[in-house]
Structure formats: structure tokens, C-alpha cells
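Only one chain is included here, represented as C-alpha cells and corresponding to the form predicted on its own.
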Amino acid sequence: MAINKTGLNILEKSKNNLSIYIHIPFCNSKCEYCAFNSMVANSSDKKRYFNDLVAEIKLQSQIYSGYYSVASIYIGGGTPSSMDYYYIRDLLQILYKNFAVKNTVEITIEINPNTIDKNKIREYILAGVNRFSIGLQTTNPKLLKEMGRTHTVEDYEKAVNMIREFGIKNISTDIIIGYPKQKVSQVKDTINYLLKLGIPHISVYMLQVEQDTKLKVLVDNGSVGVPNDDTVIEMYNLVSNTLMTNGYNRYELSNFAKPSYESYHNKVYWKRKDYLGIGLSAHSYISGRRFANTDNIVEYAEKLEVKKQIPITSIKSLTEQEKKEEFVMLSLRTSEGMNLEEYKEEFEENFLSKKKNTVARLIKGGFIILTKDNKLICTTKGLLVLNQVVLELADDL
């Protein structure tokens, strides 16, 4: 083992696969529900941040480029497509120069429908982007406005059509369920619309009212109320049943994909594979340690520009119990479930022997199943109370 500049242990010259996330924190406006580290900025702030990203990429490559081959790149935010196209193009070129990027790399960019045009799409594709993730959220015009979204459904469909004109089929779309005043019928309309368009990957997120958001203030002062749990469950079951009936695989709690359209990058997170976060507030997981960059943009710039340091502010070595808890939690989110042989190989103990009574009770309750190939998989009923299932299975391992 070698100890690098961050104090992290990594395998020497292993050429393991690495996934890279790049955070672009800028948006044209802030959505009511958004708790991500994002902001509205002027052109000079964006240029400065880009230069800082370049500096971080070069510093990170000195540590990792000799040990890993990059298998996926995800450019998220914020709204990466709110930047001028050449920033994204140049970032990818700098990554290619500083890391060993696989020929089969999956490169995703998040976009908002009203922030792209044909020229941007062309430049993204020429730079290597081969997967587009589009934020739709809902097809209901009134809800879109209340969410603070600035695009229309027409903008969304135009964006999809433009991307497809360039031969790109790998398109993902995000929608939200459980938003204040949202009706089950509106969720149904959104899903049917996406089915009609033939979108091959759909991410369905249950609304979480987060601290430090405009929506949190409205909920707290009673201006709006969120749908009750039964309604949200009805929405989720509607989405899940409709998509799976139409040939989508629910390969993770919130993600549905047609065959061959599952996101490699997404699965890296759930399988606890190594990934490196670059940019403001970006998180990483390398060789059993989690670490994060500062979420303060002033500090981010100072560390890179003045101190010439990677802007990491926290490093956490997971305890054995925490590793087990993550193994249980992340694997049970997926359709593949929890592989008990892999658990035994990693932790040198028999999970079923230790949690026999709990497993039996959850199976009897219809929350999980035990397959013939020795995997524990959550049922739809179990997924709807996943946190509780995980608490019971991961307790005192």
C-alpha cells in the first residue's frame, strides 16, 4: 500500500476503475426545493471557478492517475448547461490529458431544458458526452412554476428532439413526486408523457423538504403542505408499476431503465466502488474512506489559488460496523439486492447466522425475499419502508 498526499491509502499501480464526479454549482435561478450547493453567478465568477476546477483536476491527477482508469464521468450541479459550452469542452479535455480515460467511458451531463441549443449539444458530444440527464420534474405547468423551474414542457421536448437529432439515445429524465399540491393524476400524466416520448431512463425522487430551502420556509409557516405518506406511496406505486409493465427495470429504488440503459456511474455509488469528487462540496469514496471538499466557495478558491492544496475539509475512515451498515443499506436499494456471499467474503462472517431471526421475520412480513443464489432482495413493500428494514438488518452487526 502507498500513502498519498491526502493521507489516504490506495492500491499501488492497480489500474482499478475510477468514476469521477465534477460539480458545477451555477444555475440561472434557484428552485424552491433545491438544497444542493448551487448559486447564481456572473461570468467572472464562473471563469474563476473553472480555473480552480482545472487546478484541482491537476492536483488530483498527481495522486490518482497512476492507480486508476476512469470508467465514468458525471458532470452535475447546479446546472452545468448554464455554463458556456467551451467550459465543459475544456474540462473534459483537461481530464483526458491528466487521467487515463477508458475508451468505453460513460460521460453524463446534467442539463435543464431551456439552457441548451444545438451548438451546445454538438460541442458536448464532440467532447465525449454520450449520456444526457434532463431535469423535467413534472409536466404540469402550474407545478413547474411553483417549483421555481424556468422551463416549459415544450422546452423539454425540444431538448430531447435536439439531442436525438445528433444520434444520442441515452437520455435520462428526473421527476419529483410528493410535491405540495401535486395530485396522483398529475404524476400519471408525467409518466405517460415520458413513455410516449420513449425516454429510456427515468429517475423518480420522493420530495424531501430540506433545510435552507425556500420550500422549507413555506412548509414551516403553513403556506403549503406536502401530500401525506399514503398519497406519496400511491404515487410511487403508480410510477413503479407503470414503468415495469412497460419494460423498465427498477434497478434501484429511484431509478428505472430500459435494457442496456442503466447508468454505470449511478451503480458505482450503490456498489461502493471508488469515485472521486472534484469541485465545490464534492464527495469522494476511495479505498474505504469517505472525504469531501469544502462547501464554501471562498475557501475552495483560497486553497487552490493561494495554498495550492486540494480543498478537502473532512476525511472519515469507516469503522467495520459502518462499512457493514453501508453494505446493507446501499445493496438493498438495488434490484440485485444484498449478496450474502460477497458480505461473507468482505467481512468474514455469516450474515444469516447472525441475523437469522430478523431475516425470518422480515421475510414473513413480505418486506424481503431470500433467493436461491443467496441474495436478500427488498420487495416493493420493503422498499417503501427501506430505512426501517435497513435499521433492523444492520443493527449490531
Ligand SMILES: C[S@@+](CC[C@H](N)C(=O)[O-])C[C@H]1O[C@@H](n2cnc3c(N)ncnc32)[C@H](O)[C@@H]1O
Contents of the next structure:
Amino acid sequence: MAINKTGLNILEKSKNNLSIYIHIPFCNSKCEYCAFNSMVANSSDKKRYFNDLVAEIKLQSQIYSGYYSVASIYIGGGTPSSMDYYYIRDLLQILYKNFAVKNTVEITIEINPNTIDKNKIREYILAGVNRFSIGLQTTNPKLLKEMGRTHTVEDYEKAVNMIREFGIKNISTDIIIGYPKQKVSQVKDTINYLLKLGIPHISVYMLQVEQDTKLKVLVDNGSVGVPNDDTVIEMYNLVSNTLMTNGYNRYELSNFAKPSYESYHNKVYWKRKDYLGIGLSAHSYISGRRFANTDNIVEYAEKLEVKKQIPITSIKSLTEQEKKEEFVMLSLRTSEGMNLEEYKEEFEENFLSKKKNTVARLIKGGFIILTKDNKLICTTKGLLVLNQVVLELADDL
Ligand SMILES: C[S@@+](CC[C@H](N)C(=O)[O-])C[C@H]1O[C@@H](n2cnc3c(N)ncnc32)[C@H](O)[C@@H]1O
Ligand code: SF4
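Could I have the structure of this protein in the form predicted together with the named molecule, to go alongside the form predicted on its own above?
After this comes the whole thing, all chains and molecules, with the earlier chain placed first.
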């Protein structure tokens, strides 16, 4: 990996950690349910986007590289593996040239099972990738088709085996629960399959029927119906209990990991640490300010190519109340919960004295617990109504 290790160690001592997200907005086809900023594109569009990304990395590094060392990089999408491998390799090389990247850096790439081959995997690993996140969604072939997925379960297993042949164990897999027509037994099959394969990190997403998706049209015109809340809860509990009894830690509402396989990058989001998003519609959080790039690819290109500017469209400095709300909302998603000492340190006030009655009521209802080391942690019951719990705890802080 092209990192100057000797140089880095000196730099790292004086720098804060930064995580970088790079958005690749391309897929080979669009899934029925997906509202992520991604599109099917030709090779010249991909090349142009790559050049724009390079321009953005250089501009961003002029602002941040002096203050930060990069502790994690997440190449997400869309489907990064739908790009030719050399784009990913070159993007990483350009990041190494423009930022101080720690030698312990976690580098994740999102891949789709049928956009990958041995050569791509080899090149990713040589470029520094050390964590693979694969979208499977379900092992049921009929459901895969209904979701608009173009791969099979066999493609998925082949991808896992290829990655493992290169000695990489750090593999994550995404699945969806609560899809129209999905049965609890199918969720059970999917989770048992992943257990059998020994996948050490599993992300379990409850379906969101998003605006501007093919699925939304089908749900709205009554062609399909989503499972009722009780069924989705049954699915979630099944996944959660099965994984936890098999040695996985539910380190966040949707994320389960075997010991030492928790994603550093994921945790940065929930701990409100600094991260920089590069690419179309990428979001950032740096020093208490949230900002986002444009989600319009024409504007993205124009800003970088013509105006030579970072294509930011919105910047928001959070108020104290908003920071407190985020603290509550993000920490309660995690198994570490909300650390009341850290809250006190950051906001110079005692959370418990302010929310005594609400906390007592939520504890009595079995939604949260208060640990001896002063943390509020959501129970499974609380996680299933997390929005409500957060609303009550974060109200009027
Ligand atoms: C940004 S996608 C990228 C992954 C990769 N392109 C793939 O599909 O294999 C990350 C994950 O988000 C989840 N996802 C996307 N749309 C969703 C939705 N509407 N509801 C719930 N989960 C969703 C899927 O599990 C998907 O794997
Ligand atoms: S789920 Fe993944 S492959 Fe499907 S459209 Fe979304 S980003 Fe693309």
C-alpha cells in the first residue's frame, strides 16, 4: 500500500482522526426498493465522474489534510464494484497522496455479488482495501428477482469464497427484512445460511418504502403490500436472537458483529466523530457542522470542472439543542448506549436531573436500562420503538 509509514507516524501524533466516505453513484441495474443516489451509466460518464472525484479530493485535501489523519475510508454507493478496478485503485492512491492516511486504516468497499471477479478483488486488496461489504438481501431466489436483484445466491457465495482465498476475513453482508411477500421462514433461511458461511458482520435493514422507487408505485397502487408491523418485529427478533446466541454483538440497531469485526467507520457516524463525504450527494460532519454535496450530477460536474469549487449545497452549524438531540439519537442506537458522563462533559449539564421522570418511566416500561457505570442503554423492546424513545428523551433538553 502506498503509504509512507515513517512519515505518517510523526504526523499522526499531532492530528485528529478523520473518516472519509467516497460515493460511487453507479449500479448495473436499479433495484425496485432503492432510493440511493445511483444510476446506470456508460463508461465515459464513469470516467468523467472519476475525474471529478479526483478534483474534489484535491480541493478537500487543501482544507483538511493539515489537520487530520485518515483512520477509515468507506467506498460506497451505488455499487463501487461496477466501476473498472483501476478507478478504485487510483482513487485510493490519490487519497494516499493528498491525505495522511494511518497505517491502521480500515478501508471498506461495497460490492454486488455479480460485479466482482478475482482480478478486481486482488487489485482492491493491493490498493489497500481490507474490508468487503456485500449486498445479498435474501437467499430466496424468487424474492431476489422481485427486488430487482440481478445476482443469485451462488454468485454471492462465489464472491465470499474469492475474497477469502486472498486471506480476507473481514466480510460484511447486507440483508433486508420486511419486504413485500417475504416470510419469516425465508428470513430464518437467510440468517442460517450466513451463519453457516461464518460471515462475521451482518447488517440487517428493515425495508423503507422510499419515494421515487418502483416499489413505492407498486405499494401505492395496491399491487403489493408490506408485511404488518408485528411480522417485521418477529423477523427482527428472530435475526437478533439468532445472531446474539451465536456470538454476535448487536453493536447497533441494524449491525451485528463477531468480536473484533465491528466496523470502525460505522461507529464514527454514531459517535459523532469527524467524517468527510466526497462525491455526489455525500454528507460530512466536521467540527459540529453538517454539510452535503449536491445530489445533482450535472451540477456536481459543473462546480468541479468549470468553477473549480467543492460542490457543497448545504452547510448547517448545529445548535446546542440539535447537538444534544443527535447525541441522544445516535448513541441510543448502539449497544454502548448513551454515556451520561460524556454528555455532562460535552454539554456541561446533568442529563438525569433534567429528564428524571422520563428516564424513570422508560426504565419502568422496559424500554431502557441505566447501568452502574452511568449509561442509558436501549433494550430490544426500546430499539423497536426507538424513534419514540428518542423523542421523549431528547425533547426540550
Ligand atoms: C447503498 S446500498 C449499496 C450496496 C450494494 N449496491 C448492493 O446493493 O449490493 C447498501 C444497502 O442498503 C440497503 N437498502 C437500500 N435501500 C433500502 C431500503 N429502501 N430499505 C432498506 N434497506 C435498503 C440494502 O441492504 C443495501 O445493500
Ligand atoms: S441496492 Fe445497491 S445495487 Fe441496488 S440500486 Fe441500490 S445501490 Fe444499486
